[in-house]
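Read the single chain below, which is given as structure tokens and is the form predicted on its own.
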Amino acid sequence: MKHFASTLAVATLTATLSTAAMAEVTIKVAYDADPVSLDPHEQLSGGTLQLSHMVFDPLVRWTKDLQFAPRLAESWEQIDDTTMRFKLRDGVTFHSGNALTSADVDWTFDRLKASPDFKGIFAPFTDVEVVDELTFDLKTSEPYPLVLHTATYIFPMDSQFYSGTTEDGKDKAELVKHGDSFASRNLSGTGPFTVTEREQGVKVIFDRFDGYWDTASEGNVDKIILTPIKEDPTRVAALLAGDVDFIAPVPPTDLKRVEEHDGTTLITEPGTRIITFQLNQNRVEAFKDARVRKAIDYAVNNAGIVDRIMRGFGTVGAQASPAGYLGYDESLTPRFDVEKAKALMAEAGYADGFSVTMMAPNNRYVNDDKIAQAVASMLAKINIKVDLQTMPKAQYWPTFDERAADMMMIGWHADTEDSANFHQFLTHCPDEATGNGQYNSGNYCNPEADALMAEANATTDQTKRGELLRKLEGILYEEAAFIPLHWQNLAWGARDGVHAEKIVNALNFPYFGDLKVD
């Protein structure tokens, strides 16, 4: 009997510990790269916005069918032509324990307006006016059709946590691009996870926030271990071997393997991120000639890249706006004619060609380094000799901001789901004061195109707005303002029981807070 009682006690303890262990759900995630900073305003990039959806929360967010869903803002209404009033949820707290109030939204708005990367998006907005602790007005200078679109970028920060000075006397709110700051190393958001451990380039550990406001969420993940695995074969092998539970992206070469493997699921979505090359007119005199830019466009076989490098997992592009966007013009078709390209080079006086430098990331976009190599090879056929350098995105973005090469790759998804966003950041005349052209490494500038964007952004009639945006796309096409390649489709891989199909979306920001795991 004594022995039985002892055995029973051990069995009971073992069962209790086992139940506790089973209650904690941990998933291992492998991306091609990890976030470069914890500061949500340091860089306008997919990695930053993905992080923001994990540790912060937006006022509103996109649904899978691209509608607006309330998040920290539970409701909103148009007060007048230039004022949208938002009501915050009551009882929401930051990771620090501080309560979310309208003052935090006001503080965050001011910081966004000062961010080199985000201020262009918020240029039409003049102020956040606090009405009471849970009510505020978001004001624009004139009627603006994209107020809710822009509200998806507002992830309220904990103003008390980020106020004051550090031990070495630095402002905690300081925003440092590609540098060290309090906000780049520390965070307090309202999101479903906190960051409990981070080693750049090695791993990030997210733990569930016990005080998370969204108790209605199906999400049951307690811990996420994010490991960056740059090499596609290694990342896919880790999923197939069961070493990780979720990966992104799945390269086109391995779509079938993941789909057919017993125990894994392939999830795909049509993509709206355009992959491009920009031609720096300040560095290369020839790039100022539209004939040379067109020649490069004619020399690049977009369809061949999609067919052979992307294995069909992409849509050949000729403009920035994908089908379904207001600015999309089906009459703008991809150029590819090597003889025409040679003729244009000769007409411009460059029959013998010239040499350029090219830079591209090797872990940001699907097959980015292979695409760059292919483009360099294609340009050789029109006597443009390319000195190509590829690098991890953590090193690439600082060099991009320096405009360190003659040709630079950039992919862009309009997070506002609107055509004007492409021009605002990629081809608008660079303007440090407004933030327009922030990612225009080509230094292309056309005041007429900029005026069309400004007019479109002040037009609430969607038919008229579409006409303006299509005219804008037509100008960029005729002047070969940039070299469009393709819209990149999206693919994720998950082990069975990880219901990622419910949390992924066309924006490529899986809502991990809502992830349910069996």
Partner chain sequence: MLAYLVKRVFQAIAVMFAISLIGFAIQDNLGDPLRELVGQSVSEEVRQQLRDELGLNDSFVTQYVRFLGNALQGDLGTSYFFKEPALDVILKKLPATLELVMGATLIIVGLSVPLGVYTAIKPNTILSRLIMGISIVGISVPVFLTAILMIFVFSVELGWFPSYGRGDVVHVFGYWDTNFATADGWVHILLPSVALASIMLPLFVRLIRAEMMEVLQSEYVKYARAKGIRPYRIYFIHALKNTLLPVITVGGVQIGTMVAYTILTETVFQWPGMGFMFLEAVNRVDTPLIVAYLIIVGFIFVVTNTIVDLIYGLVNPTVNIARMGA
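Having gone through the form predicted on its own, I am curious about the other one (the form predicted in complex with the partner chain); can you provide its structure?
Only a single chain is listed, so you will not see partners or other molecules.
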């Protein structure tokens, strides 16, 4: 009886304190990893961006069909070739209670320019000029077509909160990689959630920010408990057993299970990460011949790999750009014709074939080692003998940097969500000074393609730019500059009643602020 009375008292108290006395909505989320730091500028990774969308808010963000939606920036206009003027939303406050102003954007921009991970993306930008409290100009050194793309990476930080010194005399704004800094443990953003508790590698608790500006959002989640569960079977089991409400990713082997299980829903979307093989022309003379490269492309059955190894969980590709990107050309279709491949090999004088070495990671991309094995056996059919070696990603990347094999696997997702990015890192003539071609282990080099990219990157007219990038993709396809396989699909699992399909996207940062739970 006493217990009942105290419960009643608490209930009455809660009812009087909050005007809308609703039950609190809590969801448990399990990801395969948790964010490395609370500092949004410490590492450019999916985990960091997922976190940023929960606790900070970008100036603009991507919609499901890869368009731009205003967030903290209400509107924008190009005022001259190198200046974009943004207008901030009025009445937005940070978790600390400070109001968001142009000065915060300026401060954040300077910090981004100093971040080792982000400064590459912000290289074309020179400055943020504050016009007034809520207006600022984002300036580039030359006309640049990706201003809005880049604005999706500007999550304004609370400049007052991050200024000054901590108790032990360290600068609060300090950006330390792999170190203990104020920003890596404390945060104040404008996002829908704040982090109230965090035990790295074990759990993170997010609580809804009462002063969140977006009151039009139908999101009704008050609390999110994020647990990193690295093991695929355990993560799936946690969802099926009802211990968590939302998981990502769902491994290909369990797609059916999650889909058919009562009470859970599978949500999938084509992703934007392309998986490819590069053919090293410096190591293998035959790879200099476009006919040989084409023969390899003809010999590899992309659709078969997606169908059997990926269990249908990939989108067959013939180019780097996924659908929706400016450079995507739907007329480029996957080549698969073993007879034609043999003919091309004979034409190039390699009817008897040759031997090559191949390397692939075995824990980086979905089924990476199995894909490499399949490709190796497909090449055997055109008399190319492959000596395959697979290794964990930790060992793979240093080996990749050494260009240690004739054929190497690499997957790529464009940080800028733009076609030119694929070319810049994967197929551009390698150039140490500019960093172009940093991941071009094939040493493919075509000045014409590079010129197209340079022109595209200085063209702000999107229609014209699209033409240039499509032409670029066409050249790479015609030359078989690399062997495209597929884009990895993305999969999330949710308990029924968690309307996650509306908040997920191809970029893989769910907008939890808008999540509605029954």
